[in-house]
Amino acid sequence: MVKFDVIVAGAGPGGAEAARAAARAGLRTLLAEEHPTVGIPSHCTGKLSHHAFDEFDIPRSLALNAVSAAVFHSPGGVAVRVRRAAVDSYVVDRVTFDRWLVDRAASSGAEVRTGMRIAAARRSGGGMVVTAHHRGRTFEAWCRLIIDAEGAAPRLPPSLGLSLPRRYALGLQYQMRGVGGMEADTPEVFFGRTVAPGFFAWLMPLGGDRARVGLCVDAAVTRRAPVRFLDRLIATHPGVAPRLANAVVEGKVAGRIPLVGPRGPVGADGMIIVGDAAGQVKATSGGGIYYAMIAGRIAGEVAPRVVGGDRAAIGEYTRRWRKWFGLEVAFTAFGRRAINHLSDAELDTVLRMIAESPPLRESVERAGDTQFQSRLFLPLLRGLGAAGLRRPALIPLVGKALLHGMLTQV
């Protein structure tokens, strides 16, 4: 039986950073990716905060496009435009980006194996035994620690009796060329219960006439598949259809996003869970690359203590990631519940108020940060309160949404 100190399941951004940190600490580390090629299939828009580029020394050459602004379209056609003074995010090609991260982990000493599907894990001999399938063969490997970065639907935690409550958004995205009427640095978001029930649709410019067009739907809100809504958006939505009339689909990606943050443990004896597998995702937008990378790095950093027999180290992992971005996971879950409670007409009212109030819009532009959305809460609440003095009906509407966000569990 092959022995490692650490086995990382999944070579996405979280798994790559976990393997890199563990290998740099001198641990014999295996990074196992179930697919034959790192980064394929891709499952997201590839929008990544500037914070991630700065903090993880990611070269800007990996970015396809820089994002500084956004347009939010209400169900009734109200458009709110916001623009920040500096770049907020970059759009990356996930295949190239993921491969770069994995190559960096390999350069730090991690052993990378693709086409390796880890099917189960069990405790044995003071460590963990994983059963894997690799190129048509089944084999077992032993390690002191598994770092689970499998993604939104992990297999390993249930094999160890860990329950991870989940509620999912189902996403579908087309990459298209021949798209017209775009601003290069301005993605657009489309709301509406008939557009994308329980979530939203998007148009993400990639540069030139290329864009990613997609949406997510909450599986608990509708039983219809995302393709029904996306094809209808492209064919009939007045803000989308004219610009895609001559567009051609270059590729399609689909995936699941956990909308409920971590409720159970994200670690146990011999296992640490990171990224989508742990529910470390912004429920308002579905973004989780940056959080996965932070969690992966922390998991790799505490790995030497776990390997050395320190059972408190997994608790240290939990404390560190919660201190870093736990507030954002909780806040965005609250925000998703509050937004979903608004009817289309009520959402029209709120967005129209923002569109018609320059001071309110400026506060959004000044305080808004897609990575740390909680920073916008108080400025936005104060602005809506001031706007409510001019439009009293707005106050109970916002109050109802906030109350629903605080009291509703899912």
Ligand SMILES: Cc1cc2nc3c(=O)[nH]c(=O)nc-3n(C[C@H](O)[C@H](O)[C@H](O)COP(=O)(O)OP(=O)(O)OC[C@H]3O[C@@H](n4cnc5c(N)ncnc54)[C@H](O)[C@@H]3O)c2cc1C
Given for the second form:
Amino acid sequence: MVKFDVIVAGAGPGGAEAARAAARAGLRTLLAEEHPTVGIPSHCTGKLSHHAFDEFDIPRSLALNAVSAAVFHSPGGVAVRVRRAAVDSYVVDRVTFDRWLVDRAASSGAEVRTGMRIAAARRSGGGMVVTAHHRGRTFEAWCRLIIDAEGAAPRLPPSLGLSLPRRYALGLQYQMRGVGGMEADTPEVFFGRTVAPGFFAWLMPLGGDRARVGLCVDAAVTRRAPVRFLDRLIATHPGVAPRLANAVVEGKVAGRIPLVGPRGPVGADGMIIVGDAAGQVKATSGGGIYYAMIAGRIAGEVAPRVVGGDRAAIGEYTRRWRKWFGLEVAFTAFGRRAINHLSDAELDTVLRMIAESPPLRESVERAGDTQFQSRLFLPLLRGLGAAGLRRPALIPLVGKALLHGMLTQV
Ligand SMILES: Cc1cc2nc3c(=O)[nH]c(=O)nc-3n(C[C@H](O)[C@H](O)[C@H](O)COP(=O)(O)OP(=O)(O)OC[C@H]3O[C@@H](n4cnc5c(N)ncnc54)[C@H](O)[C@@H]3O)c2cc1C
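Switch over from the form predicted alone to the form predicted in complex with the ligand, please.
All chains and molecules follow, beginning with the one already shown.
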């Protein structure tokens, strides 16, 4: 039986960074990707905060576009425009991006196998035995630690009694050419219960007349498939349809996003779970690339201790990822719950209030950061409180959203 120190299941951003960190620490590391080509099929818009580029030394040449503003459209057509002084995020092509990360992991010493699916795992001999399918062959391999980076549809955690993410948004996106009326650095977001129940739709400019047009719906809120909503958005939404009248679809991607993470821990003796598989996602925006990379890196960094027999190392992983971005995962879940409980008319009221209040918009622009959304909470609350003095109807509405955010399920 082939032996490794670490086997990483899944070569997305989480798996690639985990494998890189483990290999750099001198561990014999296998990075297995079930698809024949890394990054394909893609399932993502590819918006990634500038923090990720700085933190992980990612060359800006991988970015297709830079984003420094946003427009939020309420269900009734109120538009709130915010602009930051500097670039907030970049948009990448996930296929190129994932390949770049995996090549870097390979340069650090990880053994990369594509077309290899890790199908099962069990404890044995002080470590883990995995069953893998590789190009028509089934074989077993042994390792001390599995890093599970399977993405939004993990299959391995239950084999060690670990639970899976509990609630998902389903997404669909068309890449389109011939899109009119866009500002190159300004993505647009569209809310509404009939537009995208439980989530939102987006128009992400790629430069020139190209854009990614997509949406997610919360699978617990509607049984209708995302395609029904996306085709209707493109054909009939007054803020979208006229701009897409001459546009053609160049490609489609679909995927799912965990809105609520697993019920229990994301690590046990022999396995650490990272990224989407661990529910490490912002439930407000669905972004998870950066957190997957951070969690992957932390998992790879604690791997030498796990391999050395230190059972406390899994707890160290949990402490470190929670310290890094646990607050953001919790805050964005709170934000998603609060937004979901506002009716379309109530969302109109809140967004109109922000649109009509320059100081409130300025505080959003100052404190807003895609990656650290919790920093927006107090400025937004203060601003809405001040606005509520002028418009008392706002106070119970904001109070209701806060209460739902704190007390209810997503
Ligand atoms: C429509 C949509 C748009 C999105 N847009 C954004 C965005 O703009 N910005 C952002 O930050 N996030 C976005 N996300 C979320 C983002 O795609 C994920 O958070 C991110 O990819 C998580 O990385 P990961 O490494 O955990 O998983 P993944 O990127 O999903 O990688 C998992 C990999 O594991 C492989 N795999 C699975 N099981 C096995 C197995 N048993 N053996 C071997 N290989 C296996 C899969 O083939 C896959 O390649 C979006 C998601 C969707 C659905």
